[in-house]
Structure formats: C-alpha cells, structure tokens
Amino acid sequence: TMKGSIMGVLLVLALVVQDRLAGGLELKSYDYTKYHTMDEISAWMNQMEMENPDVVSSMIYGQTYEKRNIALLKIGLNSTTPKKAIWMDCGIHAREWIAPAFCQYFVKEILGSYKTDSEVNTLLKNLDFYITPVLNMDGYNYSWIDSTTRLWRKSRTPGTGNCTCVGTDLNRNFYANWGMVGISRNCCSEIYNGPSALSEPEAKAVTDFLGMHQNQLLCYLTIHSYGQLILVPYGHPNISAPNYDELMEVGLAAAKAIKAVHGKSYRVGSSPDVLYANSGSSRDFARLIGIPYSFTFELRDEGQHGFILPEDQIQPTCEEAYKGAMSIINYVHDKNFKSAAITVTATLWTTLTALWISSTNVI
C-alpha cells in the first residue's frame, strides 16, 4: 500500500540519519571557515575516510598523556610499487588554532581536486600524504575550555619531582640538539623541554613513525602560528643543513606563491635568523634523520591578533598557505619523479643507440 511504502521510506531515512549520527557526522556540511573542537575534528577525520574510501585511510600511531589516540589521515591513490611520502602535522602547540584549520583545509582541497586536476592527481599517484590535523590533542582540548585556558601552548603531562606545573613544549622535546638553546629547564616555562628528550608520548609517537618511514619520506611540513614565516633547519645558530641553499630557494619560491594570493609577505630563513634560536624541534629532527626537505610554516598574522586570529581570516590564511605548501610539494615531487623519468629516458636512448651502433657494425 501507499501508506506502507511511505512508512518503509521513512524507516530507511531514519536508519540513514541514525547511521550518520552514529558515525559522528553532522548532516550539515562542515564549515572550514570556523575553528573546531577536538571532538569535531575527530568526527571530521572519520567523515573524510568514509566519504573517500579509495584514497583516504586513517592510522593511529600513538596515544597522548590523557590517552587520546593520535591519528593521521593517509591520502594517496593505490599503487603496486612502494611510494614516497609527504608528512604534514598541525597543532603541536595548543593555542595555534589556525594550524589545525589549515590541515583540514589542505585535506579538503586535495580531495576536492584530484579527480579533475591532473597535477594533484599525479601527486596522489606518486606520493602518499600523512596528515595529522592535531598532534597536541590534550593541549588543544584544554585550550577550548574557556578564556583562561585559550592561550595554553604545551602538552598536559604533569611536572616531575617537586614541580607542580603542567606541560612540556612538545616542539622542544625531540631528539635534535635537545636542551642546547632556546629552552627552559623550569617546568613552569612555556618553553620547558621536558625531563628528557622524548619524555612526551606525542613526540615519541612522531619519532617512531618517522623512523619506520624514514626512507619513504621526502618532505616534512609542520604548521604553526604566528609570524608569517617559513623556517628551514636548524634552530641552533652554529649548525646549518647540508642543503641549506636549496631549502632557502624552495622556501623563497613558496613565499612568492603565498604573496601572489592575498599580498601577504612571509619571511624565509633558519629560526635563529628570522625568529629565535631553539633546539629539540620536530623540523630539526626530521632533517637530522635524512628527510631532505623540512620546513616550519608560521601562519598569520604578524602580531595584531596573534594566536587569537579572527575566524574571518581562516579562509584567506588557508588559501595562501595552501599555495605555499603546494609550491614546496610540487618541487619535491618533480625533483624526484621528473628527474627519475629523464634518467630512465636517457638510459633507454643510450641503450637503443648502443644497439643500433652494434647492429650496423654487424652489417
């Protein structure tokens, strides 16, 4: 009957709605021009995976101090041969809300364009992207509680010994010139580097993941705010990367791409040259273990709003940073895959020429 079929349709609709809600998905479209809570970002990650099963999978690679699962999205087209990879993490410092907003925007853009944009399609064929939208999940969650916690930076690990303060600066906790410059041994400080290198589970999780994928990773991008900077290794003033000149060239090209979008100027250099000396950063660790292209992005602004960047600046900030990141990623891709293709072609021509010469000699 008509009534029965309507009831059947309604039942199906109810089940679909229930299923979507159970998956933590909202029926309204996700708003990339707003800041989102940790729970919303986790639900969004599930949504990305469910909506794009051919190219997106998630991986849990560690747990925070408060036992949250540290997860990344792996994005790439399936390949029968081992692929190279790009790493991107956001939100290592809790208060830098524009950073997780950018990671989400970046995912939205590549997923929205790889079917129609041949350049992005080629990237996903040849590369996998490992993207962690929020690394410091405990701190980020804490920064959402109220206005008194909004500017929290560190992790949420309790102090050791007699220390009653909470948290370690995760970007001073990596095993890269740990404890040498730009840190504090006072555990109440914003730049406390932890009781020992890799004392923090979040830094340990990234370190272990990078160690396992060391030979696959070509590029390491870690996203922060604020200052409008692109930083190259190293944070120590007396140490420079072996490919410093090339890193500067690639960074300056990215800054040029950024400026072309909304006219914003980003300065490029090592941390001691354009910001301050530091040690124990993830960017430095990535370069030390042999990942050739390692950069920190410090997004908008230059201090007018600082960490409390208004939501109406999320979209323009993400648009320009996307062009900057893609400038670097395309460079890294082309250097590895186009030069490889040229080498293969050259080898093929050499072989064919040799065969032709030998065959003419036979005659």
Given for the second form:
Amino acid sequence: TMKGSIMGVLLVLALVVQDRLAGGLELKSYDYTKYHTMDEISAWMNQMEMENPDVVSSMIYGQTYEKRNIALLKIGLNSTTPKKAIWMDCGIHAREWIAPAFCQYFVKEILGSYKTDSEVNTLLKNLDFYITPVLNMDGYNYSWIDSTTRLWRKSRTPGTGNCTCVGTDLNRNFYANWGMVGISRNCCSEIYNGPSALSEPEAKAVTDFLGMHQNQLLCYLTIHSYGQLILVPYGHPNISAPNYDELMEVGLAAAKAIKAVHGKSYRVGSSPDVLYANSGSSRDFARLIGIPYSFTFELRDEGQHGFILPEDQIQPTCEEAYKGAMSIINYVHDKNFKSAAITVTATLWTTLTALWISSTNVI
Amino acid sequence: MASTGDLEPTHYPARRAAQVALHYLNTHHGSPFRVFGLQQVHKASAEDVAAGGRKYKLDFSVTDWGSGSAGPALRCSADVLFPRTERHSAPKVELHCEALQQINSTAQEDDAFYQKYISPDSTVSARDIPDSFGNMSEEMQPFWRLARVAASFIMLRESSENTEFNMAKVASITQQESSEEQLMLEFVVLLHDFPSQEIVQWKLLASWSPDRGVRVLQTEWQPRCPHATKPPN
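Switch from the form predicted on its own to the form predicted together with the partner chain and give that structure.
First the chain shown before, then all remaining chains and molecules of the complex.
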C-alpha cells in the first residue's frame, strides 16, 4: 500500500542517516578556512591516514618537552625503487597560526588532486612528501589557552640555571652556526637560542630525521609568518650557499607564481638581506647537510594583522602559498626526473648517428 | 654596519626606514577611517651625515589599509634621519606625498563617529581587538585604527635602524571623560619588533577630534610576564 511504501522509504532513510552519523567524521567535513586546535589537527592527521591508506602513512619521529608525539604525514605512491623526498614543516613558532593552516591545506590539495591531476600524480609517483603540520606542538597548544598566550613564540622548556623564563626559540637552536648572530643569551628573550645547540627535543627530532634521510631529501621547506618573504640560506651575512644564484632564481619564480594568484608581493632574498641576520635556523641546517633546495616561507601579511591573520584570509593565503611551494617542488622534481628522459633520448640519437656515419663510411 | 649609497629597495635597511616614514605619515594623517601601509619601496639611498647619524632618502608608495587592494597607491618621498646619539633619540622625518589632499575624504565617517562617541554618556570599553582569530566587530574597527595611529607616535619615537615595529594587537580600549571637545581614549597596545621578535606593551592616553586629529598625551611602557610559567589562574 501507499502508506506501507512511504513507511518503508522513511525507514530506509532513517537507517542511512543513522549510519552516516555513526561514521562521525565523514558527515562533517574538515574546515580548512578555520584555525584548529592541536587536538583537532592530530585527529585530522589520523583521518587523512585512514581515508587515504594507499598514499598516506604517519611517522612519529620525536617527542616534545611536554611528551607529545611529534608526527609527520608521509605522502606518496608506493614504489619498488627508492624514492626522493620533499620535507615541509609548519609551526616552528607557536603564534604563526597561518603556517599549520597551510600545511593542512597543502595535504588536502595533493590528496584531492593526485588521482585526476597528472602533474600531482607524477610528483607523488616520483617523490615522497614528509609533512609536519605542527612542529612546536607545546608552544602551539599554549598559544591557544587564552588571549594573553596568543603571541607565544618559543618552545615550552623551562629555563635552566638561574633563568625564571620559559622557552627556547626553536629556529635558533639548530646546529647551524649556532650562537653566532641574531640570537640572545638572555633566556627571557624571544630569540634565546637555548642553553646549547639542539637542547630542544623538537629541534633534535628534525635533525635526526633529516640526517637519516639526507640522501633522499631534495627540498626542505619551512613555513612561518609574517612578512611575505621567501628566504634562502644562509642567515649569517658572510656565508653564501654555493647554489645561491640558483636558489634566488627558483625563489623569484615562486614569488612570481604567488603574485599571479591574488596580487600579493613576496620579497625574495637571504635572511640578512631582506629581514635580519640569524643563526641556528632549521633552513640553514638543512642546507648545510646538503639538501640543495632549502627555503623559508614567511606568509601573510606585511604587518597590518601580523601574527593574528583573520580567518577569512586563510583560504587566499593558502592558495598563493600552494602555488609558490609547487613552483619550487616542480622545479626540483623536473631537475631530478625529466633529465633522465633527456639523457636516454640523447644517448639514442648519439647511437643512431654513429651507426649512420659508420654505415656511410662503409660505402 | 649598514650600507651607504644606493640601497636595494627590497632589502631591510630601506624597508625599515620607509616604515619609519609611514609611522610619521600616520601620526599626521591617520584617523579612525584612515591608516596607511607601505606598498613598495621604489628607490632608496643612505649617507652618513656630518653631525653623526645616517640619513635615508626614500621613494615609495603607500596605500590606505581601509580601501584594501582596490585602493589607489600614493607616491611619497621622504628623508629619514637616524641620529647617532649616546642615548636613543627619535628619528627625524621629512615627508612629502603626492595627491594626499585628493584621496577620498573620510570627513563624513569621521564626523558621524565623533558625534556618536563624544556624548558624555559614552563609555566605550573593550579588550583584545582583534581576538585570537583576527575577528573584530565593525564597531571596533575605527577604535582599532585610532589605536594604530596613536601607536604610530610610539613606534616612530622608538625606531632605530635596528628595529622594525608593527602593532600586533590592541589589548584594551577604555574611553575616558572627553576633554576640550576631544575624544579621550586610553589604549594598551602590543607592538611587535622584527629583529628581536619581542612583543612590547605600551599604555597610552590619546585624544582625537576631526579637526585636531590624533594627539598622544601620555605613554607608559609596561613590563610583561609572558615568559614566566603558566599564567595566573
């Protein structure tokens, strides 16, 4: 009867709805245009792994001072041959909330496009991406407590000795000209470089991982805010990377790609040129151990909002930064993979030409 | 230390000097509906001067933050002198911007805002502008701009070749009793300095009216305890 079939339809609908709700996360999609707590980001990382098991796995590679597991997402298509890799970290400095937002956006973009976009598919085929959405988890969590903690920058390790202040600047703590310039020995300072190099477990975790994978890694990207800058090594004014010219070229191309999206200008240069001299940065460490393409991104804005970038700017900032990062990643990829094809072709032509010459000589 | 002669416009010495010129511009022409930001440095040079100190010559463009990317860019030129004295003294700025008088006047909004809040009953009071997510109500925006303009007086005064200031947020706004037909506002502002990465807190008392513009009457540096252990509960 009519009534029976309506009841039947309603019953089926009710069961479907219940099933979707029981699934939980699938019904509610993640909002990439909002800032998320550390717990939300950790849950999101698990979700990314669960939803994309063939391309995403997570790795715990250290522990913060407050004993949080520092985790990254490894994203790439499985391969029988060893792969090269790209590293990206966000959130070395707690108050730079747009940076973790970008890492999450980046993951979302490549996972959402690799099946249909042949360029992204090729990248995931030839490369693994190691992405750490929040490196300074303790600091990031602290910056969420209330409005008085929002502008926290450093780690949360307590001061040593006579020091009553908390925290070390993780981006001054790496074994890269540690302590030489752009730091403070006052432990209350925002650029306190720590009691010693790699005193901070977060910096040690990255150092150990990069060291273990240094033959794989082609590119090191570290995401910060604010300033709208692309920084190349090194932070010391008297030291230049051997491939400085190339790094500048690649950086300028990335800035051009960024500008094409929403018209924002990003300045490109070494830190001592466009920002300030500094030492002990993760970018410098990466370059020093031989990762050739090492860049710092300083995202929006230029000072109007500074660290407290309004949420309505998350989307456009991520869109332009994505184009900038991809510009660098594609360059690095093409340099390492397309040239192989060119070499094969050149060898073929050389062989054919040699054969032709020898055949004509015979005649 | 720093370079003399022609400067690279995208490098920090020129940028820092231009920011100082911007602070000066805002102290003179900022209002509840107008705050200028640096768009681009076109040319810059620096030279040591006889009395000690370094003088920067700048050619740059500014935009009104209120108009966003749609707004026109104003071309400006400035001389910024950083004195070399034993104790810090404020840089001296000479500034000229083209077409300053021709940009859209904000007189109507200024007057409406003034009339609304000059009344003796008005007791505006607010904290954390913006909040941690960058939100601020539309009502608070002119107050934020006034705080930014007032903060420019401090940023200008405190600037040197080794600093680069922006206002990170307004911690509090408390309207005081109006005086001599001026809106009187007490602000607590948090300034961010790039090279040291420090957040510096200042309390200040400012007056404003459409005729007289922003004046800063009192400033007081405030110590912060952000580096201590957990905030008091």
